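One chain comes next, on its own, written out as structure tokens in the form predicted alone.
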Amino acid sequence: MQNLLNPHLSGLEEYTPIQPFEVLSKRLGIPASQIVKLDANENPYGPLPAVAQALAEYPYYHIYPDPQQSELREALSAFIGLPAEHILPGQGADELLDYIGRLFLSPGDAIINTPPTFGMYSFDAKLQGAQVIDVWRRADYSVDVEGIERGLGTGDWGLGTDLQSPIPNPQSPVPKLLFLTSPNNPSGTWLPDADLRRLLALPLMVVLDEAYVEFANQPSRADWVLEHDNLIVLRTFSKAAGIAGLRLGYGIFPAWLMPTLWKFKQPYNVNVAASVAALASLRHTDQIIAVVEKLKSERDRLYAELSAIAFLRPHPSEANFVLCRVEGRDAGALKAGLERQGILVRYYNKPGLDNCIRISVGRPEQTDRLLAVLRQL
């Protein structure tokens, strides 16, 4: 029966997610209330009180959701100041990434990826049998715009893992999609306007993931979609709104693509609870902004305190996390030592992220506990 599977799936590498909270609590033998979870860039303040109230009072969970998400799209339109006709909600931005991959890619096609970055872009491309062309970020984690432009012009792409010496491959297919994240995960790096304009001048679709844009000291580029037929912007309720567990994201798409998306998407892809939570959040955006400002202030404090720890080299961040290179000791052992104390951080040891940890911004008391254990270690 295995011979009936699509052959390109045989070598697919499984995506590695963060372990569930309750699993970690049981494995560590530490009550969930005592765990400081700073490994998945979640909002430590959770959803607004109005969200819990709205979910408790909603009477129609036995009715299928609106397949057009009309009320939600109108509320999102008012929130971002763009026509609802350009907005499509999804079961997290991950579902929209899957849609984009299936709409544009077939076996033999290619995407441009800019590692180190979010792993779902390459994962979704490989699901469709597409090739992933990695144009590595520079040492400061900025996008190598010149490398992307040169590759499109010559077919010579950097497919190696050495950031300074890419391996030419003239046989690479012409890519259809370019995936960008701003602020980038896991580095927190902002993509400047000038760089984005240069990349939008290229003959491919640009997907700009703005999952962390609320934490940046820069504005969203969602309104650029109205001016660029090759731009898609993705946003989420997981971070700033604190409802990651309900899985709700949305995309701002060019007008020409929307009719195809409406035919393509699953009719009931956004569940009722997620819509109720999002609408309640959008009625209290002032409270969300207040939480975001607290997290930005705490991020700045976290960065300053981490900079004073001799074995850490934190990277400046525009997101709700700080990436740190560990010097003079093993980052995996450091992660394990923190975990034994009930503090969870993300560990990396791969090209561009060798011997690194990423620390999500928590509440002040969580930062204090993290810093105390780091100093002890």
Ligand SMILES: Cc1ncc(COP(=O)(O)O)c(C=O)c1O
Given for the second form:
Amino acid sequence: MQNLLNPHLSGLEEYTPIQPFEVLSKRLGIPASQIVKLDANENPYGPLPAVAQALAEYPYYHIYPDPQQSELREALSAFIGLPAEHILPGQGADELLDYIGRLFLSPGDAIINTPPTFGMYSFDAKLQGAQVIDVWRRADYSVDVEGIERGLGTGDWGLGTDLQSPIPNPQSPVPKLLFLTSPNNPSGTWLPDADLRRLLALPLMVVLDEAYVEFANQPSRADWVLEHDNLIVLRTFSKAAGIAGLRLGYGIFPAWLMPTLWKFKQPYNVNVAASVAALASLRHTDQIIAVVEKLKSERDRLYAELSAIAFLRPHPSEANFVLCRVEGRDAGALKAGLERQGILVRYYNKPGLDNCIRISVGRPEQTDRLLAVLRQL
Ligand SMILES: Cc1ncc(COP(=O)(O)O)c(C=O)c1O
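Next, report the structure of the form predicted together with this ligand; the form predicted alone has already been given.
Then the entire complex follows, led off by the chain already shown.
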């Protein structure tokens, strides 16, 4: 039976998810309510009160969702100021990334990835049997625009010079998609307009993932989709709106792609609870903005406090997390030490992220606890 599987799936690596909260609480012997969870860039304030109320009052959970998602798309359209005809909601931005992979990629195709970045782009490409061309970010985590332009122009992606990113089949990768993240996860880096413009001039579909854009001191580029047929922008309710567990994201797509998406998507991809929660959130965008402002000022305080800790070198961030290089001691041991005290952070030890931790922005009292334990450690 194993031989019946698609051959390109045999080499897939399993996605390593974050451990569920309850499992961790049991393992650490610390009540869930006392765990400071700063490892997955979630919103510590959770959904708005209006969301819980709307979910409790909704009477039609026994009815299938609207496959056209009309009400939700209209509300999103009013929120971002773009026509509903360009908007498609999904089960998190992750579902839309999966759609994009399946719409464009076949074995022999390739994506251009700009690591260190969010892991789902290469994951989804490999699911399709496509190759991943890694054009590494510079030391300051800015995108190597020249490197991408040069690679596309010459077909030479610097094999041999970039030993960290061996490409399985260097002969014939056909790059179709370029994945960009702004602000980038895990570095929090903003992609400047000028760089995005240059990259949009290339013969590629550009996917701009704006999962954290609400936390940036810069505007979204969603409206650029109207001017660029090769741009897709992805947004989510997981971060600023605090409903990661309900799974709701949306994409802003060029007009030519929408008819294909409508034929392609699962009819009931967005569940009713996610839709009700999103609509309730969109009725109170002033409250979301207030939460985002709180998190932004807490991020700035967190960054300043982390900068004062001798063994940490935090990187400036436009998102709701701060990446820190750990100096003179082992980041894995530091993560473990924090975890024993019920504080969860993300640990990395891979190219571009050697000996690093990423800390999501929490509530002020969570920052205080984190800082106290860091100082004690
Ligand atoms: C850059 C980036 N894009 C997308 C996602 C996933 O978003 P969603 O929860 O909407 O699937 C994440 C989640 O951490 C992320 O960091």
